[in-house]
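One chain comes next, on its own, written out as structure tokens in the form predicted on its own.
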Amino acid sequence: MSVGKCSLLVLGAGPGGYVCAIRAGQMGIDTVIVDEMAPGGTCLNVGCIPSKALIHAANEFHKITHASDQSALGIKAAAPTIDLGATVGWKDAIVRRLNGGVEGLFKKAGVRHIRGRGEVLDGKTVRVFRDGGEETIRTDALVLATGSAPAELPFLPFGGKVISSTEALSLAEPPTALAVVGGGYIGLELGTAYAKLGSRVTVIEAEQRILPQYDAALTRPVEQSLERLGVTVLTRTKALELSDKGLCVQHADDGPSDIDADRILVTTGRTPRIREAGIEGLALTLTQDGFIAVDDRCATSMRGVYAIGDITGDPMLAHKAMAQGELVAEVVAGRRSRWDRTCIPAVCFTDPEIVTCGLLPDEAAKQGFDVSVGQFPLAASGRAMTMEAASGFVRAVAERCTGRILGLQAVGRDISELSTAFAIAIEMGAVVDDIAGVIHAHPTLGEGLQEACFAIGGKTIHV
């Protein structure tokens, strides 16, 4: 057994862990990352790349699947096929070529990697065991970024049947008939897909409606969407347990029944994993959710130990990870960064896709604000009719004395690329004649925003 020492250790390869790795080691920061999956985490290996990688390829097939029957373009296209094994295998090479980009900036930024599985012995001693050895390793400061993994229902153990989101990444063929437990964005973007490649698809949600982190008006055309493809919806229901045709639910209003499912997959939530690595041991002071309580510098309850991602808790989105590993890195390095940022964007890729940013209109009355709400229909948008994609629209929401704005929404075919848009609109603290006195190009669907801020004067020039 080998004895290492360093300056930063950061346990788990994820998208926060590695950001803070590679930053640390920019600015001369003896730096250690420890990790027994390639580099890249859930994100980049099971989560975000691998499932938009899966949702491109149902949207192209299912493209060319409808192009002569549905088209209003004069295309006309033989009916295709598609080899699920060949778009699994087109995904896991793109998984690997990223892998293989963060190792490679680990070598630029002077970061050592090591590919194991840590345990952490105290807050200034990690033990690595690979290839059958081990190393203990000193450090001055400790990053736990070790993530999250799918949440198990007890009378749904994964396993068989019952799937996880990581399992539905890498199927051999689409399933005849795919029961998605849970309505939230995982499962409707994996059941979206699948219904796409020829699944027979049931959403399972215990809610009212589906997303129901969202108001009404934006998950309305996503609703609309899987209408369209056969997708069936059951709300204010329950799973139960299996049965021989598939699977038993509960509906609130109903006696028990079998919906047909010769695969389950289960996207109920994410936890933290907190209780693996020796990281319990720790006794770190945990929030009332359960995840690991950070200040505003990242910092846990033990000198010298931060955490950062998933395991600190919602939202459990990579690029919040990523923030918070290049403020720790600078942290660590003696600089004075605190957390400060007004918001995090929220993409969910369904059909259409919802992007959200800062406050929805009920969230910023809740807070007090006197908000006025601008809002341009996609219909009106020559770009979207181009795309044909005029569902959905643009939403500003913006404090009615100042006209500072709070919140940016959107739903519609591809809307997820004004993210950027919306995020520095509102970390700038623009105001609503910020936005609509700069010049948009044309045709894009960035005019819908302008569009929405001059609504919120009464000032809408394409509707």
Second form
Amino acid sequence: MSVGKCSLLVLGAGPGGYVCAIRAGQMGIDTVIVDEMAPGGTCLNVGCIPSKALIHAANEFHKITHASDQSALGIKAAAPTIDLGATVGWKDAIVRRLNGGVEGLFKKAGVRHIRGRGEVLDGKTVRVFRDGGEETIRTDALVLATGSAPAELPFLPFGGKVISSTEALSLAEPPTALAVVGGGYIGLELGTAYAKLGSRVTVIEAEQRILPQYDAALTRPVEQSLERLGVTVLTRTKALELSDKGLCVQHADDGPSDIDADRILVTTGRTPRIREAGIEGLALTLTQDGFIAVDDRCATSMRGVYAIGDITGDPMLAHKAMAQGELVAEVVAGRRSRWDRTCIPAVCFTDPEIVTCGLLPDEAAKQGFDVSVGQFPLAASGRAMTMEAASGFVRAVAERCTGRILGLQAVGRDISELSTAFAIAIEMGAVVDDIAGVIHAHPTLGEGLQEACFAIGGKTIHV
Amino acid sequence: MGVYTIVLPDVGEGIAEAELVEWNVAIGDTVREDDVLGTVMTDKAAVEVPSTVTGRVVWLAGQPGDTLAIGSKFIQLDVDGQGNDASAGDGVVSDEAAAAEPRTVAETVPAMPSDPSPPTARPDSSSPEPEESLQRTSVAQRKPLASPAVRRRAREAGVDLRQVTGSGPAGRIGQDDLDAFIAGAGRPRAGSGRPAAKGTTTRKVVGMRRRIAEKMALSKSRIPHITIVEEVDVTELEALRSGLNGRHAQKRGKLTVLPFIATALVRGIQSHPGMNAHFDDEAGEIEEHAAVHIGIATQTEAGLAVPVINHAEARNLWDLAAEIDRLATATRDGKATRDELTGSTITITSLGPLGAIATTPIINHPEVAIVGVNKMAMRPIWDGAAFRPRMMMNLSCSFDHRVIDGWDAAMFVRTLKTHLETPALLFLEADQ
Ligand SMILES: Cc1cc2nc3c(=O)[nH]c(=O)nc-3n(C[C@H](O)[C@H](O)[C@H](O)COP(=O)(O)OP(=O)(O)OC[C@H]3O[C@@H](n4cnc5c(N)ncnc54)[C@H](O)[C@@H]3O)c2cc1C
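Given the form predicted on its own above, produce the structure of the same protein in the form predicted in complex with the partner chain.
Whole complex next, starting from this chain.
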């Protein structure tokens, strides 16, 4: 057993951990990063990237299927078939290439990467178990970036028919009937993909609406699209237990009923990986929801111990983890960095996509802002029409007296690419006139952003 | 702890408002009683507003350039004890300050609750705000509006962006605003390191400062100055002064050195009347004045007020002392009238204890002479046999060299010196 030393040890090589390690390495900090999986974490291995790969494949398949019977474009195609095993193989190749990419970035930044399971012994010591032995590493600063894992429902434990998002990304063939428990973004993204791949999908959501964190206007186009895809959405409904046929559910007002399903995908939430890595032993202060509490430098209640990413709670998003990772590297390097971001964009890769940044209209109102809202329907967008994607809209929320942009939202096909414009506008402190005064390329979906700002002044051009 | 409110005093007769020229303190500063808090300007003079208490500044009434009403709240301080508000005793008074904050200094409102260590949040800022302030405080003001690059630079420079005024739309703080803050009022908090200062601040020269600037330029460009610096042994004068103060201070008030100098000046002018004159260079005329109206120029950072002792030639020492005192107070309180601030025939300028060893006073145009008083200090003086400790004070006197020759200037200065070194002469009628 060897004993190593370093200045910074990052436990977990997800988007939080790997960004932290690379940035630290670039700044000349003697950094070690430990992960039991290939680098990239949930995001790269079983999250963002694989799910987007699957969604893309499903979209392509769906497009051709569509062309085989009812394309308005004059395209005629024969009914396609899909070999999901080959699709998964393609996805895995992308993942491997990215794994290798992160590995290369570690090398370039002078970061030592150890593949193995880490266990925190104390705030300065981590033991790493790996093939061919174990190593104990003393570190000056410790960053906990162990992420999160799919949460299990006690009455529907993972195994057999019951799968988590991880398994859903590597199925050998599309299920005939798929029940998705949980109408959040992960369940809907995967459910939509499988619906497009030919599965009969039922979404079971306990709340009034799917995607309850968004407002009804934003989710309506998604609901309509799910309906067109033949997805059954059961709101105010709870999953009860497995049945012979599939899954037994209960609607809030009715008795139990049975749903046909050969796979049951549970996506009801994710729990922080605290216990497995011995982090529990540090007795860190936790938040009410059981995540690790951090301050605006991502410092935990224990000196020299930082936490980033999903382990620190909502929003559990890769780009939030990355931003925190970068921040902590700077803090450890002695820079005076602080978390002072105004907004974290969020994208839901359903069909159509939803993107939100900053405050929703009612959130802004609740915070005491006198808001004005401008909206531009994609039905009036030339670009959206040429993409056969005229459902959805772009919306701007601004403070009435100053014109300051408080929030930007959109729902529409491929609209996720606007997230960058949204985030830049808000983070830069733009006012409505700033955006209205920027030339937006035509024909693009991005013109909708300008039009939404025009709408606040009551002077849209194209509506 | 209580909050003490200082209102803007009446700075001039019949004046309802005054322009804020500058703050000498910033939020968070600790000030002592009599420290200058800020300077306001009437159309006559710049007036410093001193603190009447010791405390920590929590609220300021506005920014330089703002017009403030006489009697309105000028500054608020956290003080030991109760403060001066009626509501001070019941703990509501801090709300007063909190309520006042967003009105004019939006950037100083308490931090968002999500900020775990708001560096400038006052300890009592969590007390409930009165409804009035809630209405006025837009939530948008809670967090300063600035791009990430500006925020990063501010953080690294130790600047709290809530203290920076943004000039952009919706109050957005740009790099320029930050530059200005760092170069000017910006005072990084203690312990925050020493950032290299960058950038420049542009300030408009307005009001009093502008008038001073014009006057100085006029004097200096039109008048070829000759300055004579002379040592004066004021040991005896000081002995006399403290003797008189010891005996009469109770009844007649304390004498400073200034009335003695004014008396010496009157005596000097009696023998050198050409010094008490106005030179109208356009008309090519010199007006010699019979009356001696002495302007007392007191230089401050904000500007210069020159109250005038009329008919110094007709006043005795105590009379002069009383008049100097009255005018000083009136000027400080902004109550000096236009008449009291104009009409001097010769000027004394004094920097008090800051008065250096020598200065180069600038003549108060169209006068022809000015007497600068430097600070007193005990120095060893060779008396021919030994060094003796003597209380010394230099005079720096400037003259309009167009109409006063060096010789005459030197003679005049010698007369002043003689009178001050032999103070008994001050009390004789014309001695030469
Ligand atoms: C299906 C799915 C889709 C998603 N889509 C998106 C999306 O589109 N956009 C988005 O922003 N986010 C998405 N997310 C969320 C995103 O993946 C996470 O927010 C992000 O990965 C969190 O990063 P992290 O660094 O905190 O942790 P993780 O990515 O979870 O990484 C933690 C790492 O720590 C390692 N680890 C844990 N314990 C130990 C131990 N004891 N020893 C060694 N290593 C350990 C794990 O192996 C893992 O690699 C998605 C998630 C899922 C599941």
